[in-house]
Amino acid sequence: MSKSVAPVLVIHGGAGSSRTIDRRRLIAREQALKGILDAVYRALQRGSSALKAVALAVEMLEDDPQFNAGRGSKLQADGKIRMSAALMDGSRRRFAGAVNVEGVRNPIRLSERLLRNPPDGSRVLAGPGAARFARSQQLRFRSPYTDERKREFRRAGKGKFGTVGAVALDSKGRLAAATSTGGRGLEYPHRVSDTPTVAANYANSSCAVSATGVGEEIVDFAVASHLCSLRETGIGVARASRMLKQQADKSRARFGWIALDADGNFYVATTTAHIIWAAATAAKLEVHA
């Protein structure tokens, strides 16, 4: 019989240029991040699979507007909303990706399906393909515009923090990553992120990696992969982030990252002024909003 080892899971809600001095603000995004932790890290508890459980907090960071995936994604300059998310199964090193959907209520679940059901083995699927599929899947559609959104929008602002994203290790030591993106904002139409690719989304038997910052240096860095790679080496997490993280600050690279090991070792790192975080393990649950 495998011996049953402790979960652990750690969230992210984007890394970005600065902490919001917004104290109602700040408090809302704390009580949403201890409320994810709770829900999910008792569902791991009681047995719940690491797979599932990304895909669990992924979706209910989708479902807070306060966050830039689902309901908080950001406008591209033609005024669309266009979303992406990856889940990867790191037993089995499997990945599935939606790129620039439209009107899917939670991209993540989009992505589960395509992990789960691929058509023709098809798991990465973009644009109106993905949401044909969603649709076929039965998956619940919602328009993701917000009012916020819109006014940044028309204000031409970008905002400051990007991407959510999960990983976990399950008391099976299984390891699991998902990320969900609404975008930079007022980018090119039909630009494609970081987010549906191994470079911000990946794991292993060994390492989870979920990213979040600027997509194009997250690709150039191949962040996720690049630091799972180190793992399977027999580089520790922490020591493979900081290394990662003296090459981007050389390179003055913006992106950031959440990494976990499957002996339930976790590292947060980030080039930018802030990162959005929190980790439950066994001994302790923390926030840093």
The other form holds:
There are 2 protein chains.
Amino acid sequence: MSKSVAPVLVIHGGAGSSRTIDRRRLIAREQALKGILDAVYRALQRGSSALKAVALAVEMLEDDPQFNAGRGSKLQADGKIRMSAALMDGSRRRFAGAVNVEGVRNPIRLSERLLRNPPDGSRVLAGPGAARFARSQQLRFRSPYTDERKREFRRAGKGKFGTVGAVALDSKGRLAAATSTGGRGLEYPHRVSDTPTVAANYANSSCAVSATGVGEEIVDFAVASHLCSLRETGIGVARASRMLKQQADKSRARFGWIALDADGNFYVATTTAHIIWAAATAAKLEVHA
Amino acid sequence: MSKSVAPVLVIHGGAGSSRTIDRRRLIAREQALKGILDAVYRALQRGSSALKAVALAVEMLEDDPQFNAGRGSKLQADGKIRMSAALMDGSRRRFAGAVNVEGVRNPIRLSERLLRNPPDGSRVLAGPGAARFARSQQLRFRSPYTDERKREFRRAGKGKFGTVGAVALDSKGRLAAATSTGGRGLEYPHRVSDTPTVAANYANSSCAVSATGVGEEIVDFAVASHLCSLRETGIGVARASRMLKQQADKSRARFGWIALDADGNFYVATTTAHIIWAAATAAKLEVHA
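If the one shown is the form predicted on its own, what is the structure of the form predicted together with a further copy of the same chain?
The complete assembly is shown below, putting the previous chain first.
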């Protein structure tokens, strides 16, 4: 006998300092998050798996140039765009990811192929290996070097939130997490961020987390896997999140996260000024920008 | 007032299937581990920090071609050697690492420079970026393409244990962890292993862990950060290790680890047939191969 669960979807468009973002842009992103939330939550209600839902949500975020992932990715100090993504199937406890891949339209779709069809068992690939595998899978390529990105690079422009992500609980009670990033912007070439690791993206049968913020500090706290480990010992995602926020605040670490458990409880927290997020449950739909 | 603690050092030379290793080779590795353990434990007794001790232990393991790291690294399917390493300072909760770097003699020393002197704040670098930073730091380069490696490649030889690591507690009560790998051998080019992530290498003020085994499965279980998260909730490293081993056995996941806490308790476990390790405390020195 299997019981049907009310699906939950939480997505984020990055954490950062609100001082660098103008109000008009925030409202546009709020609208974008709401559109993505609506579309993906409907899919979950129609019976989509959590894994498919988080991949779809992150694909839509990657395709929107307002967010720092996929099409909206930032340039590293050498003028190159290197994107990273991760996808984790909580019910099977399986992780896959792409590190610093160039030119692939949707790094999250590349992660999905690595999860489903890992070449010789390898589920995380970097740079040219990741691009080669993407070509072998006939994934779409598209230059992310838009005019806007090049302008930003010339102005050394920061001011865009970093990283997008999604966590979902589906009607069969399965959890999944997906995260994608275009990097920090103007960083040392070939820097590896937290995104394609369990520090930023983790899910098991009881918990799913996606983190965003200063990558090095997310790694130091192993944010996503830490919260899921606490959940496994019986500590709820809200309490675990408050404990972590206290520790991170004390160390002046700068990051935020969305956390969801198998009972549908979710929690959003950040030690930064701002995190843009949206959540949908059977009861309500909320957007916070 | 600061209390002096009896130092503890635990090192490993990888986990794997014992059927592929002959007895004579195991004895030689046992001798090598003992020599490294002796030298590094003496340094800890003379007041070396845990961070310096684990870096020194892993450097010595990288320089010994019997182990799969540094000089003994395996070749990926395209005939290239790509090495990865990670170093974490538990007392400052800071992680650094190198992903798939080529030609650097000691990836662990590169990780140490990234920890001490991160370029523009970047503490994990991959491939050409990692090599460029290593050159800027005047680190030593040496071709790991020895005749023995090339012979192994031609025979598609496996049978060598994967990954080396060390955890230490110093006389000031500080913990650190270091891990280094030459990869799985003959894997898809540019595969990223667990080693340069918090799944294989983690330390904070209460716990330090280094893991070895099938990289994808270590990532799925977030082995190192998971054990340290459990330790933070008050679960000892022995009990946390037994809990994880039970879960991993059930999923047929193949990995092992060394775990050490701030009270000097340590635990070594593996779900594979074998793990080569050695430990030194004030009371005794033991080697298990």
